[in-house]
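Listed next as structure tokens is one chain, alone, in the form predicted alone.
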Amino acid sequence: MSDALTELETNVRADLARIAHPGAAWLEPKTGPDGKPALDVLIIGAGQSGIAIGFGLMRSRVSNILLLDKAEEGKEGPWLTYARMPTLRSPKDYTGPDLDFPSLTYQSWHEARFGKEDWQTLDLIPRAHWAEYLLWLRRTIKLPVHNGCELLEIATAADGLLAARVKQADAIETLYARKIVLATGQEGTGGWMIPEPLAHLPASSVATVADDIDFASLRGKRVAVIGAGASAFDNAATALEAGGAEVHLLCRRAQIQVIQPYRWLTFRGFLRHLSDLDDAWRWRFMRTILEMREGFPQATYDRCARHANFTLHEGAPVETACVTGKGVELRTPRGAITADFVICGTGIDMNFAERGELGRFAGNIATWADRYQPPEDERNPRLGRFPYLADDYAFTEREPGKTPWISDIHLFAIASTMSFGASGSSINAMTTAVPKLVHGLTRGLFRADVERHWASLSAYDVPQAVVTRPARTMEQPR
């Protein structure tokens, strides 16, 4: 290590300390039904955002916390597997996992590792550093993690513990908490889409951007790649850079998105109080920005476009796909298309019942559609299916009283963005998003031992001075 971040890390440990009032502990251990000690929150997810709630309840001084990854260490996330552009979409100075604390940003962590001038001259974060950065933040603030953990199943259990049943190895075990944060990114209520009309094409002819893609196998082969967005301009560039011999792009609109709305929510009236909306007006805005899809900046365009081999296509989704001797042929109102591999890149469908670890509740939390009917002319199917949430991000039921303990289940990934706005997967959101959801945990946890804390009160009897001077006994006037 360099002594740059040795002297950074020593400064970090100074600023927390000086800013650690009011450090009184105020939780009291709770006991599962194995006689084990009981988790106060347990973190499935160790990414960005798995740091960031970590950290913050860590300020909070809720310290008896777990972060389970099913990746390895240093590979939790998109950035060293799935993420295939060369740099972070985030201009550089944008804060996030830090939760404004200036030590702990990126700026702070790039100028001890690469120097002040590199900063200056540092166009757009490359994603290899975004990972080393997070792995650093992770250890400094000395976060409880378990990688190569995958949660299972979650289940109730006896005296308001959540039961989660996690296998790590080939050892499966339940930990006892009492709250579940699912940090899980992209995939936390459902699973990449593979549009219907591909649905039933051999494994090894499709994939979905998630995918871990062999994409030197496709040197010299023929690549559609389904959606426009910015995943999908990522996986076309990455299969030109890696000798495809076509490589088409088949984006279903008139005319490829190059709004990018997230830049215009990013100011802190909309990233904080869009879920203080009722819910007409959350739905407004939201269905407006995720109807638009998320742009793409014009350096990933241009990673394409530099290829002649490269086509894009527009107003042309799928209608057919079929395998021919020729190779999967897709059908298109623009006319047919002829690949040897297909990479699709669009999106996630929510469906609670394809999560395994949702199993037990699935049928039973509340979405959009349950809640909220819009107007004839904004109404959306699928933004109807993301999971309707409570103001901490928990769970909130479908038929009220069957399932009451899903409400210390909370929910901080991409299928929060209906019900807050950017929110779970966005470095721009954390530093007002990340607050809230803690604020959210820290209430439920105080509420639940409110009982607790007034007995406390009531049993309070440690004085803050001595009197060694008895008071004067004044004569009452005749």
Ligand SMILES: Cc1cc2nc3c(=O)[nH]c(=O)nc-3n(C[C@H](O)[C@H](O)[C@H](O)COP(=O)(O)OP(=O)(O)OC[C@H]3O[C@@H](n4cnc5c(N)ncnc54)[C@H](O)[C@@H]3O)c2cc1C
The other form holds:
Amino acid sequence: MSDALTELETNVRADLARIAHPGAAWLEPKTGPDGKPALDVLIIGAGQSGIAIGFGLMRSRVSNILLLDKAEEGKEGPWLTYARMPTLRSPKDYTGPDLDFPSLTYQSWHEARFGKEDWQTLDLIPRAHWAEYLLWLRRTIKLPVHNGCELLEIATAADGLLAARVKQADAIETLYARKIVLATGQEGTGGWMIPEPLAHLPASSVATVADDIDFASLRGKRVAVIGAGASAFDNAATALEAGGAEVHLLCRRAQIQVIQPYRWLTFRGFLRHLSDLDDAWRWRFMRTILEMREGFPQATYDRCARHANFTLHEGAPVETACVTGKGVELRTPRGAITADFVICGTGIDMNFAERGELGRFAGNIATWADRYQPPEDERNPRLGRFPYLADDYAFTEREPGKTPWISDIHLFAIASTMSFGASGSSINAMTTAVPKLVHGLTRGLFRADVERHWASLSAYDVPQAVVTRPARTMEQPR
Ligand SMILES: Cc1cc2nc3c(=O)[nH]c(=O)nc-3n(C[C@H](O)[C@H](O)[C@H](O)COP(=O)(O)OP(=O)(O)OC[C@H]3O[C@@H](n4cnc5c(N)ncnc54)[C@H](O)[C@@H]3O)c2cc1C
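Switch over from the form predicted alone to the form predicted in complex with the named molecule, please.
Let's see the whole complex now, leading with the same chain.
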């Protein structure tokens, strides 16, 4: 490790010690039904969200926590797996998982790793550097993480605990926790969509942008990418750079969407208080933003447009798709395109039942459609399937009383967006959203222990000062 990084880590430790107040422990260990110690909070997912949540909890003296991730160390989230852009899309000065702690920012790490001058000339953060920074961050703040460990199922257990069935290598064990946070990423509550007309195509000729695609095999092939968001462009660019013969990007809208609504919403008022608005306002804002979908940066577009064999088709939703002797034929209102391979960049759809870890209570998670009926001209069934979360990011029940324990399962992912504005899992919203979640978690833990705190106060007899009483007492009045 470089001297600068060692020095930075020394500074982090000193800074954390300086702001450790209030440092008193306030939680008591609990045990599960089999006598095994229970965690205060179990966090599923050690991507940037899990890291920031763990950091926020430790700063609140909730340190009996554990993070699990099914991915191997360093391979959490999209950065070194299916993200196919050279740099992040966020501006380099957005702070996030550092929770506004200067020596833990990406900038501090970058300056220590590559020098201050390099930071000055840096345009956008290289994706691999972001992944390296996240790993450094979690090690520096000493977060307890188990990699290669998958959450299979959550059930209720005695004494208000949750039971998490987890798998590591071939062993399956049960962990107990008072609360569970699902920081399980984009697909944590559903799956990547393959639009209906393409759903019956052979698996060998269609994939989603999150799949492990063998781009080298697309050399000399015709590729169609469905969708026009940033990930669709990244995949088109990767196919072009791999030597695809023709790459067609099919955009449903008459004109491609070039506005980035997530830039608009990046101000403290919206990030912090959208969730304080009533359902009608929350729906109105989020429907508008999510229907616009995320725009793509200029560099993402240029990476495709510089290739003569790239074609953007606007106003071209796929109406039918079939395999012919010439390949996969995609029919659109603008004509047909024949491709050898189709990549869908059409986003995520909610499907709780599809996710094993939600299986026991998937049918009783309240959705927006269960709780709010928008006016006719604001309807959107896809957004109606988003979970309707409580103000502490917990699931709420469709049928009250059936699975009350789900109020201790908190969701911090893209699916939290309809309830909270920006979910907090993207960098722009983390410094606002993570403290809000942590506040909700500590509120729940404190409230559940209120009897113990009352008993503790009632028994509190620690003198703060020693009073020495003179031997001679005052003269008594006659
Ligand atoms: C291609 C791409 C590019 C993006 N670029 C940007 C950007 O530039 N700027 C920005 O602000 N946002 C960006 N985002 C959005 C967002 O920042 C990322 O999705 C980010 O990775 C979210 O972090 P996360 O920790 O919530 O989820 P993830 O990073 O996805 O981490 C979730 C983790 O949960 C684990 N997991 C899931 N289920 C289980 C289970 N059952 N058991 C155990 N572990 C489990 C997974 O293995 C994964 O490691 C991008 C998203 C994508 C997909």
